[in-house]
Every structure is written in structure tokens, then in C-alpha cells.
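Presented below, as C-alpha cells, is a lone chain in the form predicted alone.
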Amino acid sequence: MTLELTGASRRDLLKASVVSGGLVLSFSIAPKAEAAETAGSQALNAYVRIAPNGLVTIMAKNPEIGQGVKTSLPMMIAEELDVAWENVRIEQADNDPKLFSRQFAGGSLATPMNWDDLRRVGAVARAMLVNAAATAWNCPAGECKTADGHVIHVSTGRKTPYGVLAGQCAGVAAPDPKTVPLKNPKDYKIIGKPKPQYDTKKIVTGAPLFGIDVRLPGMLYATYEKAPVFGAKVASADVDAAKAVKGVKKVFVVDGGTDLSGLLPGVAVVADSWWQAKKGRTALKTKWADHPTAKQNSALFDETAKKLAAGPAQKTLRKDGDPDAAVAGEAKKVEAAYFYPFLAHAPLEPQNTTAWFKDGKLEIWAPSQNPEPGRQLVAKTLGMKPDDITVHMTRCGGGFGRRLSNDYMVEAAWIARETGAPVKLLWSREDDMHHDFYRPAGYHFFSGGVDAKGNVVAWKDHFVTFGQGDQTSSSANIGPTEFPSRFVANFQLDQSTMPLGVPTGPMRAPGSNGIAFAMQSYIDELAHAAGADPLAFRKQLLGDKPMVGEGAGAYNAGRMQGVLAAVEKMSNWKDRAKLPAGTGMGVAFHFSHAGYFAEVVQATVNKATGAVKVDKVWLAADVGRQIVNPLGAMNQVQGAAIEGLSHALYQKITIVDGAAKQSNFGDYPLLRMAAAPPVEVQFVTTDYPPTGLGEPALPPVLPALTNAIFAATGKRIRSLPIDPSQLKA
């Protein structure tokens, strides 16, 4: 079906009306006005329309989760298209994989994976324009040149817009993409200029954007209630004091499975309104049957992790030299233990999708970061054709990693075909917390050495995480070639398993999010043990040789000098010691998702009290040559490094008995903009392939704050999150 979508704001609530105990919101997403100005469009490909004013509809085909790819993978197909960014007109494609490719967010792939190939896509448009305009002028496409939306006959001056080529391109065929030239960086009009998001507007006047906006004619909610502990089955339920409930239309147990990613056991209830659904699922009083894994928690965790450290490693990922010999004669051993607890992504909007089965076909709306996969998901447990699902993507009020499962769009695909209506499932704020795919916990016990001229001699991390035998639990792998891999002659990284019945997955900055913080931390000790400046100790840690490795395990050691570099000029690093007492400056640096990122954080500890307040962040970047939109990567990395902030002083999930104990922001609190410090950012640009950047900026930020802590107290943090009653004078 065809959703309209008016466009109305939050304020539009207040003309709701009130039926069977809910409201009824009539508004949408496009407004007509935007519509009519490019009726009349010509398709030049999936990609691009011209409407006969000239204004531009450029596809977005990468679902928009606060990352600005909505803007920024346009603003590469503008460019090439040589139009005026007024005039461009910007739309959410659907998921629709044989026309776009590959549709995620995730692992900040979006301008390396696309870079190439969208500013070919425009190129090849402005060529189709080109020839058009030649032909009809009866000369050589070579005479013609484009500007602003036009085509310009060079000798002559004579001049077309695009908006009236653009329906003689029918018959024009396009060039190869790969023959196509592309503009010369130094001719950029819109790549390299700060833009806009381009929803700002109306995402600051409340316009419906967002899956949890979507309305459809007759549509009922629903709640999914599933198992404190994680994949339990349904006991008992009172189904008829649910159906009871004023509103409530259809109440029903679902068996699901034991795929934590996908359909697991629960109990639907579908009404007039949500907050009716949710009065008929209070009424359900359900009872779990036992389940394997209730018997885990975090205390267990714990000392299971002190065991197996204590006892030999499962596993040597990787070992270089002899590192017990090289801490045997005279150098200055440290050993240290260090742990990152599970985190919830709590992204502000809580997950939800809207479905629609009918006549055999089945149409989704939802807010997610991988859309095919769930697509796939989808039709596997429906036993459906994967062509008669369709699935129209929204924006995702966050995502962090948390919206690349899809598990709430299947819940809510079983429940529609169920119900024979458009029914909305929406989650509560408990429901997300308690049901997420966390960023799990990790462990780190390390033993090294440096020598009287400051090197490290030796390094062995025993990491003890979770997983089975050789197989880790999602995210919670390290690599063998985790800094300071190659970088100690003498190294030794090892790692041990326990069991976890708790769903795991990636969080922005997969694994790098808790490796850096012990990594970098330890890195801080062994300076401090060596009587070095920290940062002068990673530098010389670094070395002097460009790049170490190849292919997909290298390392650029001059890419990280460089940007170490500029954040110790950034930060005036070298007068630290005038700051007064009980304020410290640390540095950390780490390289993740082909980006080079060096932070430093000034933090000032109460004696009193034991409270951190975070002073400043500076951070340089290096992700290449090339920032598509510079006010979109400046939000990005300070954005980043406030998560980052958050997950250093406040966020923490423990499991007791099988299930997560924390429930809401109250016990699970984000940064507030109070707290907020101010973020320097530089962007340190070399001739490497642009890479992305929403994701290396976090990791390094966390260290940096430890490290400034104990430059603050001589405390140091080796535990997250940080407890300010250890901080007290």
C-alpha cells in the first residue's frame, strides 16, 4: 500500500481525539506542498529524478539512525550531478536490495563502502544530461561542460537546465560507470562544505519521521511480553482477565523458539491503544517455565573469570618471543586486572515496527539498522517468500549497534498475521533495557614489564570473556593483532571462555568500546612504572616504522603518531603540570574501524565527594583524505566521545539470576548536557581513501578520562563504571 503522510507537528496532538481510551493522530510524514514542487519527475536511475523546475530528488538508501548518512551519501551523488545543494530534495529509499545494494548502518562503512560508487552514480546522470543537451544541439558531448544544474555549450554560452534534459534522457544510454570521469577534489561545491542534517527542521518542530510516528488506517498496538531470563517459555497466563481489558481486541502465546535473535517465547496483546495493550499485558500475570541459564549473574561471573585467569589459558591467540623470560632479570614488572561490565544501547527511542499482513503479503515499517537481514528473518519464521515481505525504512531515533537484530520486527510480522490488521508493536522502556543485545563484559588480566630506558619488554593479557571453547559470544572477540601486538617483541595474548545465556551483540565501536579502556590504561601504568611522560611513552611504544603488517591487519603507526601529535599541540599537553590540584590531563589513543583517533580528557576529582567532572575532550581524527560533510562528522565525534563519557561514569547491566537487573535511566543514566563538557576536535587529513568516523572516535575517550583521573588522585580506575567513593580523598 501507499502510506500519505501529512505533515503535522507534535503540536498537532493537541486536536487528537479521544476514542476507546486512545488517541487517534491523523498526520504524515511528506507534505503535499513537497510533493507537488517535483511532480512531473523524470527517473534518470534509482537514484536521481529531475523535476521540469529543476529541483532534484536524490534517493537516501542507507537507513538514517542520527549518523547523517541521510545527507552525506546524497551530498556525494550532488556533487558529481553538479547541482545546486538548494535544490536537492532528499527521500528514504526502501529496502530494496537488487536496486541499492547493500542497505545498513553499521560499522561506520557508509562513506568507504559508497564513496566510489555514488559519486559514479551522479557522474554517470550528469553524462546522460550532457549527451541529451549535445544531441539536441547537434555537437560533440566534449564541447559541453555543466554548472549549478545546467548544461553550458562551451563556445557559445548557450545553456539548458536540467530540468528540461531531463525527460530527453529516456533515450540516452548510460555510460559505464567505471569510464565515467570524476571532478577534480579541488572543484568540490558540496563535498567538504558543512551541511545541515537534512530532517533538522523537522525533527526540531516534531514532524512524524520516525518508526514510532507511523500511522495506518485501522491500526490496533500491541505489547510483547517475553521471560526476565532470556528465551524461557510461557508457564501460565491469565489470557482472559488480559482480554478483559477495555480495548483490548486479541491476546495470544506465541511458543517462538530458542534463537535469542529471533522469535522467542511471549505473550502478544493487541488493542485499541497502546496503553491499553499494556493494561491487558499487566493483567496477564505470567509465569516462566525454569530455564537452564537462571542461575547465572555477574558475582558469578566474576569469580569464574578470577579462576580461569588464575589457572592456564584455553587459548594463545598469538605469542612473540618469550615474555615470562623478558621480565625475569632486571626489569620493572606491573600486573593489573581490569573489567568492563555488559551495556544496554538505550537508544532514546525505544524499538518498534508496524506491520501489515493481508491477502498473503506482508508490509513493514520499521526503525532498523539492517532491514534485508530482517527481511530474511521474517519470511524463514512466517514461511513466507522473502519477495511478498516489504519492508519501508524509517528513521531510527538511535541505534548504536542495538538496531542491526531485528527481533522486534519479526515479533511484531507474527503478531500482524495473527490479528488480520495493521498493528503496531512498541516496546516499552523496561522492555528495551531488559531485552537488548548487550555489549558484553570482558576481563583482562595483564602482566609486563618495562626496562630502566622506558620500552616495554614484555606484555601478556590473559583475556577471559564469554563464548564456548574456540567460539566467542557476539562482540566479545579481540584480535591477535589488538595493539600492542607487533609493537612488543615479547607478547603474549591469551584467552579463556565461560558460558553466557545472555544475548550479546555489537555496540558502536564493537569490542574496541572495552578493549581500549584496559589496553590504554595499562599502557598508562607501564609509563607511569617507566617514570615517562604518557604521551611521550606511546610515541616511543609506537616506534619509528610507517606501518607495520598488511592487508587488513595493518597497522599505521605513522597515521597514529600523527594525530597523537596533534592532539598533544591541541591540548597544550606540555604544561599540564600548572594545573591545580585535583585536575589531571590523560591520553589515550586507539585505531578501529580503519580510523586513527588520539583523545585527551582534563577531569577534576572532589576530594570530598570523590565526583569526576570531565573539563574538556580534545580529539584529532584521521579517517583519510576526504570529510564528505564536516558539521556532520564534528557532531559524530563529539557525539561519540559523550557516549563514550557516559559509559565510563555511569552504565553498567547486571545480571542476576539469568536476566538484566536495570530497568530505566534512572538506574541506568545517560550524560546530561549539564555534565557535558566542551569537545575540540581536529581533523588531521591524509592520502588515504576516506573512512568513517561514528564509531573509532568513542573508544579512546574512556582511558583518556581514567588516566586524567589518576593524573588527578594517583587512583587508579581498573574497574568501569566509576565509583566515585574510591575517589575520596
Contents of the next structure:
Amino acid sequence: MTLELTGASRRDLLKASVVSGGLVLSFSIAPKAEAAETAGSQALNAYVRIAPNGLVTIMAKNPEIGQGVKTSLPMMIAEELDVAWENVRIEQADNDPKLFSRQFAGGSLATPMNWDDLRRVGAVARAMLVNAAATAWNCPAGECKTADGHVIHVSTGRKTPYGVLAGQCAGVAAPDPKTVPLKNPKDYKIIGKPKPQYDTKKIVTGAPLFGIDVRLPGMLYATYEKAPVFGAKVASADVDAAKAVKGVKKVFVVDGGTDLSGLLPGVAVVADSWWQAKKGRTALKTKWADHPTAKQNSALFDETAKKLAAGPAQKTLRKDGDPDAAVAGEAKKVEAAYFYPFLAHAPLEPQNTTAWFKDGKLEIWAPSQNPEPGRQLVAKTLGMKPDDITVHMTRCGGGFGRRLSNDYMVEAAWIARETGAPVKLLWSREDDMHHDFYRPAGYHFFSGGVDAKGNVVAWKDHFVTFGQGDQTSSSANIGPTEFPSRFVANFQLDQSTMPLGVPTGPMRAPGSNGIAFAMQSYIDELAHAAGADPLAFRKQLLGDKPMVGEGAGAYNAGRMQGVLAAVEKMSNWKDRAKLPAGTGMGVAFHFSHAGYFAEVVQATVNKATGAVKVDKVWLAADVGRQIVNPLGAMNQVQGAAIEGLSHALYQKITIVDGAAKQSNFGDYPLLRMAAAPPVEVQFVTTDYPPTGLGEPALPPVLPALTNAIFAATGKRIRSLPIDPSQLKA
Amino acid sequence: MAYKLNVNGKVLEADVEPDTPLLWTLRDTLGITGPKFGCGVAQCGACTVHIDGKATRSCVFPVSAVGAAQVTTIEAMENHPIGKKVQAAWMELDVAQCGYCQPGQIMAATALLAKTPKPTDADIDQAMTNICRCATYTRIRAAIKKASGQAVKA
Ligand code: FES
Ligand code: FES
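With the form predicted alone done, generate the form predicted together with the partner chain in the same format.
Let's see the whole complex now, leading with the same chain.
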């Protein structure tokens, strides 16, 4: 019932490194802990070990949060190594940047950042095996090929399994990863083929995989109570009452600091079981010191935003042409204000970490998306050397960006050291909802206009967000190249900020997940004003120049036109007038995380209740020339689309007196089965390097839905989540 | 208080206070960690187990109310005639993303199929109220159809 604790031993391996370009290939020799079936394995590098029986162990370097990288990254290695997928065993790596460089889950970057390197890891190991065979056969390596875990001498047909050759690779220098030959994609046997997640059997049988499942001998359970107002100090707590609760072992106040992403003040209750710790916590009756953030409220933010929008912008992020002059003429003028709320990430596995402080060293098991910064935070906060801290990565029960912050890790580390025993800290759902790094709310005040030919003649967006002067809160920023920047000659993007004491952070498709709703809804308003088909209007806006801008701000309008045309066809857009009354189709597109996505939603609005039913989603995606694992890719994209619908239909965090009002799935509902529509997906392949899929499918679905509601009812949703009472006929 | 519980066909002893939810008795005291914690207030279904065959949210079910009932968790589904079919369908369609909700989903689906061997979409909508934060609903629906021998459109 315990997670395998084999990780630490890998630190003791003999290591040597070859560095070539960005790729660090470390060679680990003589691993100590092998599973029985892979006994006697020989390491060819930090990622690949081969057992005499031919079984290949591949390390999964990055945290698995449900995005499928524990399967898809090893697929890249296995492909170039040229082994049968059935013979591959995957092992989760520990956090070890010396061996595996950056190990994190964010930005939809696992594929683009590892695509080249990990294929080379496999190819280097393959070349070593070929060399070993060629040496044994006394022939040039060029006379050999590989297939299915064997090296074959082409002319004689002699054949030796990798399992036999691996032993001869010990201590042999690796070829240069930069020049090692890679396969022609047409020969791929693993990449591009649907592979179920490696852990699927363990998942469906309930095997211990997640952080919350870690159990250590003599382990105690902890809860940690923090102020509802972020960063407020403990004024008083009835520590004795909590200690009197059965099973409670230790209760103590933690001073903490003021950094909202670090160790905050609170009271720890440690007990024999989590339930006892929770009961002890109830007895604390903690009182909190006053804190200035308690003056902040969502209602106040709304008011302040309006005031800021009415005045001159604090900053102009971009200005092309003269939008004010351009709308003064013949153009049809359209003004609209858009709002999206704070959101909580609410991954289904509440935050937790198990920590064990022993002999001056700390061992940590954590579901983290970003373990190395977690280790550094723990080192700094506890005054330890990072080298004395080991972080094991457990599977994460969802991430969505929440676990890029390691606040719960540092809390567990502190509590474990104070307690002197292994401790599992587990947050309640309420803790999680009250102490998130929220998707920041945002306000867009648009004005612009269209001419009679359906051209956008002016576009002005005054974006009101959170921050201090120019410095926006985390994920509360907007870029000067955000569409339709550069597609409208008279374009202006202004920004004003208001202060925020509530922590914010990246959430699946950060920035984009709110911005797309505002932009693509307003585009729809302009299309309507022009009397144009909203999809044709978008094509016209994208224009016929394929590439706009360069470098980080490059926007490939040709690729966007491609997905837009695809989704038009898939959804049978041209026949939408035949839909029954009360049913409508909406379209939207968005570029983020290097991916081009266009989506159509069909929705039906109940006249009597205003209830919205999403009938179907069509989604066209362009993430380049190669989908690594089509089975996982489909799951990511469908899930992202349905998550976006959930944002639009239900989700909102309200700040009241400096604290999040919502506390659990009762008042922060998520979409469930009955509301989940079918999502039809098409991957449009274009000859570009493969990019990530975890995020970019989400943003366009929100405006596609609200645009569909407009088509169905003539009512424009300008504020999220959708309020059905406004849609009653 | 010491309770004798029938869990997965075995009698197990747990010394816990009467108000302890079955979920924490299973997870912390008995080391049965397949049932997951997601909300603690019967909202998400991650903690679903069977009590005498009925899908039950164990986070709000006090251990003192279990009595002589048979408690079955995800760990025993491989030996359950319907449960193992559900698990096989789940694996074949690769339902999971993070996987955290899936033990609860499988328990709910198994209970549904035990009562309604060929569920319609409406039956599925009604019975499957567990939250999947990763929104794998499309595949959950397809896997239930598959496990019940009905045609699946992916
Ligand atoms: S943990 Fe029991 S229903 Fe959510
Ligand atoms: S698979 Fe992640 S919550 Fe369902």
C-alpha cells in the first residue's frame, strides 16, 4: 500500500555527463534498485536502462498531472531506440535537474521543449548498441540496422538482442547527440500511434499513485489553518483545546512570512489521522489579526474598473494609426464592456505533501508541477542546503497551473521538521478554494467600428487589470501582439491597474482563457454591426497575408485560416439557419501556446428558464506536423473544451472582505456528465514543429458558446459566468 | 472504539471514533487508499465505495453506521463480475487524464450497470454525477456503453 521508495537510491549512482547543445546526457552506472522483471539492467544514459531479458526502462522526466507526459515523453525515446512499446517500462524520475534539466508541467511546453532532445536520447542509446554489435561482429556500424530491440547485420542477417548488447555499453563513450541520425517520420512505429497511458491499469484499480496516497512508517497527518484574508497573522488560537482532542499529537503556531507564495502564518495540527487533525483544528477557534487586504471586494473592483475606464489610461501598450479619428467618419461604432471573474483551479486532488526530516536531511513526496522551485523555496525557508532536500514527484490529481506554486510543499516541510516524524499535510477542499493563486478577473472596455464592406476600421481596448502601476499581478497581463493587433490599421491597447492583495497565478491557458472571451465576443459584435456572417467576417479580418510579425509575436494567419475553414466544414456552418428557434451556432478562434484553434459551439437556450444547453462542440486544431500520442491528444483537447464550457457556465470566485467567498463544489460548481456535450475534433497537420496541447483548446470555446447564445437569442453575454436569468425570453 | 468492518470480503478491525467518516477509516486507518478525497461534503464522488452494492459517498458516511454491511472498494473491482468489465472498458478507451476521479467513477458506473445493464444516455446522465475536473466525460460515457455491450461512438 505504499508508494515504491526506490527514488533516493538513484542519487548514489556513478555519473558522468556528456553535454551537447542543450541536451545533457548523464550516464548512470549500476543502479541499485531494480524491479524483479528488469533485474540486471544496464544504464545507457540517465533515461534508458536495458535488462538482459530485453525489457527497457525509460525515465519519465516531467511531472504527470493528467496531460499524459509520463507516456508521451518516453514514447519519443522508445521510438528512436527502436524497441517494441510492450517491452518498455516507465519509471517516474525524481526531481533532479542535474540529470534531467528542467522538470516542470506548464506552458504546454513538454512536447516542444523535449521533442528534439528526447528523440536524440533514444537515438544515442541505439547508436551505442549498434556500435557494440559492430565491434562484436568486427564490421562497420553502417552495415547494421535495428528493429524491435535487436541489432541486425543486414547482409548476413545476424541478429543480437539489445539485452545481450547492453552490458557491452558500460563505460563506452556515447556518440554526439547532435549528429546522431534520427528516423524518418514515415518509419515511426510508436510516435503518432495511439498509446493508452502507462499508468492506466494502476488508475483503474485504485493503486497508490498520487501524493495523497503516500504512506510512510510512523507517519502522522497534519492540517494547516491559515487566515481567510491572505497573509493575516494569527491573533489567538486555543492550542490547548486542540491538543485535548483525541489523537492530536502536536499543535503549534507558525509565524510564517509575508510572501503570499511562501510559508504564510497559520496554526498546524498534527494527529494520528487526518480526521482527528481536522477535529483538533475546529477546536482552535483561531482569531486573525487585521490586514489591509480585508478592505478589498469584488464589488469594489467592479466600481474601480469603471472609474479607471472612464479616465485616461495609465499606459498605452500599443497604438497603430488613429482609432479615434477612424471611427469619427462613416463607420458604424460599437462600444462594449466585458468582464470575466476570478477563478479557482480546484484540481480534484487537494493540495498535499508528505515530508520526512531525518538527520538534517529532508525527503519530500509532492504532487507538484514545478518541483525544483519548490525545493529551493523549502531550502530558503528552512535555512537548509538544497542538496540536503530530495523531492520525489508523485502523480498529480490535476494541476491546471495551481501546482506551479509550492506553498503546500513548504508548509509540509516546516511542519515535518517541527514534528520530528514523517508528516502528511493535506488541505481540505475549503483550504484549496480559499488559498488559491486565482485566475485574475479582467475588464475590457472596447470601442471601435466597422465600415459597410465589413472591414474593422478601428479597435480600441482599455484593459483594466490588477497590479501596481505598470507591474501587473501574475497572469493579469496582456501582450501588445494579442489578436487583432496588426490586423487592424487603427488599433489601440490601453491598460490601467488597480491594487490587489489576493494572490493570482497561471491557470490553464493563462491570459488567453479570459482574453479570448472578450476579444472574440467583441469581434462577433462588430460582425453583427456589419451585417456579416461571423465566420466570413473573421476570415476577412485575418486577411490573405499568411505571416504577421516575427519572433515571439509572430502570428500565422494562414494556419488560423486553415483551422477556421476546417471547423466551418465540420460543423456544417453554412446550414445553421436551418437550426430550430432557440438554437444557435457561434464561432471563435484563438492562438496560444503556439497552437492555432478554431471552434464552433451549438447551443440551445430554454425560453422559459434561460437555461443553456450545449449541444455540440466542433474543434479544429493545428499544432504542427506530428501528434505524438493521438489517444492522449484527443483526451486533452476534449477535456480542455469541456473545462472552458464549465468556466463559462458556472465558475466564479467572489472576493468579499479580502477573502474568497466560495468554499467547495456546492458554491463553486463544475460541469458534470449531464451537461457535457460531444466534442468533435480534427487535427489539421501543417509542416511546423510539434507544439503542446494541454492548454490552447480551452480559450476559444467560451466565446464560441456565448456567440452561439447570441445567435440563438439575440442576447449578448458580456459578463461571465453566464447568468440564465438574463436569457429568459 | 473498535469496529469490525467487512471490507472487500475480509473482516478488518479499525479503532476510530464513531463520527469518523468511512473514507478516513479506509484511507488512514486501514491503508485502503483507492477511494479518494475530493471535497468531503458528498459533492464530487471521488470517495465512492459500495455499501451492500450501493454506490455511497464515503466521506460523509460515519463508520458507526456501517454495521455488518459489506463495504467494497475499487481495490476489489477486479473480482467483481461487472466491475472488471468496467475497468477493462476504461483501460481500452484510455478514459483517464489525471485519473484521480476514476476510482470513484468506476464505482459509480459499476453500481449503475448492476441495476441497469444497458443504460441509455439519460440513465448515464442521471447516475453519473461524479465530478471529473479533467472533464473526461466523453470517454466515461463511451466506456460505460462499451462495458454494457452497447455500440460506442468515440
Ligand atoms: S470526497 Fe466524498 S464526495 Fe467528494
Ligand atoms: S481524470 Fe482528472 S479528475 Fe477525472
